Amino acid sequence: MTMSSKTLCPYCGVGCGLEVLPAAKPKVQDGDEEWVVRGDRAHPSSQGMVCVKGATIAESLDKNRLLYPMMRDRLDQPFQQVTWDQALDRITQQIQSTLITQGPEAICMYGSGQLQTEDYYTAQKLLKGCLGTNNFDANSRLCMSSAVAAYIQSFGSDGPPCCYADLEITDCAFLIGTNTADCHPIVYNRFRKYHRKKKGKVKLIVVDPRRTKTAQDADLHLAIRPGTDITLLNGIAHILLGKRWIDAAFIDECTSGFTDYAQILGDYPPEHVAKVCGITVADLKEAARCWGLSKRVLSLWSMGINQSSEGTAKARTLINLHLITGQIGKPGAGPFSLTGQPNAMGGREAGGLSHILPGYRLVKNPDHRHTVEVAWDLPAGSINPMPGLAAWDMIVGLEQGQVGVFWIAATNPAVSMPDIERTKAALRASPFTVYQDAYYPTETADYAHVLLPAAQWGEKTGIMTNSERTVTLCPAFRPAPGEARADWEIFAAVGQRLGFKTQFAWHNSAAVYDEFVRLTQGQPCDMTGLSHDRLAAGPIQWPCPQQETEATAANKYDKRLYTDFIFATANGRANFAAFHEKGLAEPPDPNYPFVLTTGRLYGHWHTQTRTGRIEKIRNLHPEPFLEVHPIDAQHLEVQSGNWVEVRSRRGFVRLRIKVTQYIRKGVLFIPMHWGALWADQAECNALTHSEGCPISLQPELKACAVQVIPIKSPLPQPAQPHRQAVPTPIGLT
């Protein structure tokens, strides 16, 4: 290969364009070729910028890859290398046996926002259509399902209404529950350049109990107590209403439910709100003034809002502020959820959660089910009318013996799930677990009966959609190593073995995508004008129908939703929501006096399956840590570098502490990335609980109650995978 290949970064939801080409003087190690990765200046979302993760992605391509299918009968046995036919036959037999003995509801698949759209779509067709179970969920449930629920309930449909271009024309950016500088760095770089250029004419408000890199740039930082987001947002609305900084015409003509919403705002006077949130009245009023007097207000949020037992309520209460001021459907304004994963948006489009179907359809809607059944050439009634098991419900199902087949693809739940010891015990109880991934070892592989080698970034061709709805073709630029296969091909092969040959008769991923986009026709996410061939010329933002309207044909990018102020609800109006705050699911008490919060670091990604194998990133973030406020450190009689044990009602971790004024007193922070492979007793989810939002079913991974106990000396640390050669499993020679 001599020409460069344009693709998309496989990490966060920013969706940065990358250009990949062979190194001028490649170093060949074990037959592997080195690649140079740089930002694609032609990509509209990232404009040539790239962070350390994207810049180093090629270094992980040949590190500790799973090369062949592996099987074992029991978890206490070593894996044996097998052929693809042997592995697929065993999976097929187990599914058939489970269908007979337990029924389709005993089959579950847990996927990932790192799957491509073709992978997602094929899995939906297999489970929800052919097998008749809606038990497909993804780690996106842990990431942005609260945002999905909020958009659907407020606007009638999922789909962020904004564009990245809004970052560069807004008057006021309101960031809440997002450390954008570290977690979505290229999005943040676009805004930061604009913010600095405007020199005080554009306001940045950041709401976060930590003084993150994002908060350090803010004109106003509201370091609220964890769990008081709804009180803060209702308090801002109280001031907006009192000052008449509202859009009365928009409220009257374009919304429903304002009266009930306005009624509860009386309970949120500034003095009460400031006391509850732990901020000053002056700062609260300044936030309301900036919002109320700005012509274009853009809000951004991420895990700090979504990962909550009130996640949907928080997101809808934020959306309320846009509705009360008419700040939606116009340039520089709107509520913008930043997705955490590279194709979480594509997964939503393809139906990749247990309550939805392809094309932004709902499994509860009989018309939606009928449309999909016809498209899939399946008998009426094939799709179950009830939502399937969400991510945590699958863990409970394993505990209770209700799951006979548990198929995991492109994710690492033995680290990322809440209450991790309970999760591991449930995984050990699984009668049959299939684990489909590109790397070995991972923590989840310890709980699998079958390992399937998956092709990853650069080794398969498919589509990804980023946070601003920009769709990018990601072509393969190198062959998959060993016997690794594309995820959609693996799902389709099982479907064919189960007797559904016509449903899975595609010859390539382009054919899969063509079938998928036909199911978006007439839907808010209409992509019938897209194909692999058309996207080969460059990314395009949806909506992009086959028959373009004047609005969709005006440009390929920067398309906003609801510019006509008509929403996807039955009456065309957006819905206000009236919520009072309930607080944290597990508030602090005398026995567990601290609130622990968790999050990402700039360089690492999720559970380090990729980034832990890249030397530059390991050096950037060499070990986990615990952030502690100086007053708390003084009370505990510890200082930076000391070891402590952090305990919750579920488990414990042992970490060095980092004393910093950049966190609220009474609040602690642990990065989420370290599982058992990378550090000893440092898994933050040993502490977290499984309580979640009753609407979105997203767990409250962002907060739990803990205690801290100083330790005189750390326990001996085991050798880690990145410090030694990874042992070759039996059969992998």
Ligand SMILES: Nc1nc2c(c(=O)[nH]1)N[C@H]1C(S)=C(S)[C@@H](COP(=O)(O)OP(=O)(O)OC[C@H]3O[C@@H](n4cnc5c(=O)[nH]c(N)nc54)[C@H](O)[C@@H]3O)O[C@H]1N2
Contents of the next structure:
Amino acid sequence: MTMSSKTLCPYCGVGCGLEVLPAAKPKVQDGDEEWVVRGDRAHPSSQGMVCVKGATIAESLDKNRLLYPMMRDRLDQPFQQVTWDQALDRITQQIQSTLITQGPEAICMYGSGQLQTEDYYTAQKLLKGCLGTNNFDANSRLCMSSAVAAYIQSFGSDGPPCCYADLEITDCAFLIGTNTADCHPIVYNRFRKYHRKKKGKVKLIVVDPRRTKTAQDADLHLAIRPGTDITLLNGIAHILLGKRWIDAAFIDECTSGFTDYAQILGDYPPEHVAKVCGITVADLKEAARCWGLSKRVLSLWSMGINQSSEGTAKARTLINLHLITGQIGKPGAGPFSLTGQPNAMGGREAGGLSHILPGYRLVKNPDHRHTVEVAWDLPAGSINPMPGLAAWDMIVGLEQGQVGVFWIAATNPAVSMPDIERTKAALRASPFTVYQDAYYPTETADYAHVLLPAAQWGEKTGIMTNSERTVTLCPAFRPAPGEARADWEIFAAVGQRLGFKTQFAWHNSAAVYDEFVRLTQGQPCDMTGLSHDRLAAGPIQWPCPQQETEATAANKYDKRLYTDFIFATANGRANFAAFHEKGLAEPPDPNYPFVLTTGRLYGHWHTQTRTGRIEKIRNLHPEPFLEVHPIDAQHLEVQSGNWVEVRSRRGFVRLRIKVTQYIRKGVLFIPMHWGALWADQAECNALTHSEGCPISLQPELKACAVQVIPIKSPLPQPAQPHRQAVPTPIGLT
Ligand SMILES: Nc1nc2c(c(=O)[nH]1)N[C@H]1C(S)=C(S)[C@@H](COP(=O)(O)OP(=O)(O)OC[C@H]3O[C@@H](n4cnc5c(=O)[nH]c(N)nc54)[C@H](O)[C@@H]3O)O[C@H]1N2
Ligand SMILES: Nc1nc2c(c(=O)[nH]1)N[C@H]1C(S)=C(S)[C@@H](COP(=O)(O)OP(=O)(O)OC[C@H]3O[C@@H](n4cnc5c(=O)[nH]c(N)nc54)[C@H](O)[C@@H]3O)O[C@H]1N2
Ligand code: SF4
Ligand SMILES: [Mo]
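Requested next: the structure of the form predicted in complex with this ligand (the form predicted on its own having been shown above).
What follows is the entire complex, opening with the chain shown before.
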């Protein structure tokens, strides 16, 4: 009998340990569950817990998989099944001809925090090293890039400084722009148990325009107007400064820029702040009191902060509160950005955005480029000194005919990008799109010239790092279906065909990982003590330098960064930032009077490629909807269940409404999970815009201006089962 395998859940950035066993009952038909999944009690991050997504993952593994490479010349043609050699030759030729006609800048790859570290690393070597273009970006640009930019600017380096153990020792958890209960359920469970046990003694503050499941448990819920976070945070700091609830010694010895910051705080008296944010002065003061008087304050944040036209400024302004109070580098305290995807952290380590390089290095830094070029055995100057195109800039590049090869892996941009009609038009204009995914159909497959079947979780061996820097080996426990291959193998095969034989000579992913960790030596994310072999014995948290191999054998999983209060900046001090709020990129006006926000539901994962194929989860969230406050519903003369059309300047959707007290008046919410494959005209990104943060280039997916029009005749078919039937491509049997 096959033994159980220990691995990591391939959904969210909590990174729960899973144990996978072969099912006792034999498989009767395709799609039947072959595997039993349960929580791994030995995993330090999750301690045996799992949520509904992790628990049901096995049901999706064999449904609607992409099995063979397929190709076509034009998007209006059907796909033809081809061999791997044919597909890889075609891609190689297109890269070679594009290099000649348009140069390296016309080659783009758009990847994902769902790739494993080895996949990410191989792609960086291919694009940034061998091809000489930094045009590798990932869906993390829509997700984590504001947090990355804020950490780099405030502390001198990326890297969340906290760990999950902090959830169980803090005196005050400040959750801002995060619906942790639904989106990081096991992180939330760990805190909630502790919060209940310490009733009254430990505070939970939640800042969110919606009264989410997370906000419902809060001691204090600040339901601020969308986009007013900076005003709120500066308002809290104003009170802290006034009351002298600050750590003057820490400010003096460990930070820079306090004077400028203190000066702008003068503009944030409580009455003004309460008015702008739409909260009471008493609640604002209570929040400041918790920050000022709690011994340990831990803040958690995710998309309500990052997905904003001032995302970096928001995150830095939150970090300011930790600096002014000295709440960092000690147990139970610090600014903790929760990563969304299972290996968004690994992507950052491997250099998986267009401005960074492996080992937390920067494209713009000549020493960093040199180190990487030497490690890759490439001539000096191979790596371009300028950052490449960020996610949305690739769409603009397609529109302008500047892209000759667009290679997409492990993401579904025809649903998840902002301003989706514009995105789709750009994809239609692409001369050559390669789409590498595990499933078929997906919305993005419609826009591909070449489809490459990817082996997914459980079918390839690789590494993922979770939000608290814990690194887990995810071994293959089942064969890949059809001809699917690991992403890194596909990238390496193209690299070899392009003539880079020695650069891509690895025989397995363990060798890829060994090469990658060498590039982390001496960096904040030093992982030179890690290898597949070592991680086979269990997960390990970084930093883990080679010389610490013995010490980390007794790893307690509560490593923190900056415990010596020396930061990764040139002078060792953390930087304050002085930002005023600029407001939403598209504020409401008389024509478009509502602010629409978008986000997630507990059961579904993003664009439903997996969760839409799991019955239990479909039953949990059967169809898309629009949340409306009762007063707004009254003005619109609509009730729960009525149909409405929601329009922005870019597009429209048609949905049923759900009237709820749990949203601010004037604010609406649509879940992001329903793309064209799963419902008619319910894609929330038909409405969103592409304006982003000027520093992190992360789009403001959390707010756009819309109008609502009741419609009389209900539309046919939201999530219809017929949509899940797979159209059989020509040549596929
Ligand atoms: N169930 C489930 N879990 C997931 C995922 C999933 O698809 N499904 N995806 C994973 C990924 S990749 C990510 S990035 C994370 C995202 O995790 P979260 O960030 O927790 O999820 P979201 O629902 O996108 O947004 C969080 C909250 O931001 C609030 N918000 C909107 N505008 C503002 C604002 O201006 N200020 C403040 N303070 N709050 C605002 C919204 O009301 C929403 O409740 O979840 C991860 N976990
Ligand atoms: N309006 C709005 N839009 C949003 C957001 C929002 O809050 N609001 N959130 C944004 C954020 S934070 C994120 S992270 C994105 C997520 O958006 P996407 O990345 O587009 O969403 P997923 O559905 O997770 O797509 C992942 C794809 O990878 C495939 N896959 C899984 N494993 C593998 C593998 O090992 N190899 C390969 N090659 N493929 C694999 C899956 O089949 C799936 O098609 O959406 C963004 N878009
Ligand atoms: S909390 Fe996240 S990592 Fe844990 S089981 Fe759920 S989806 Fe998977
Ligand atoms: Mo994300």
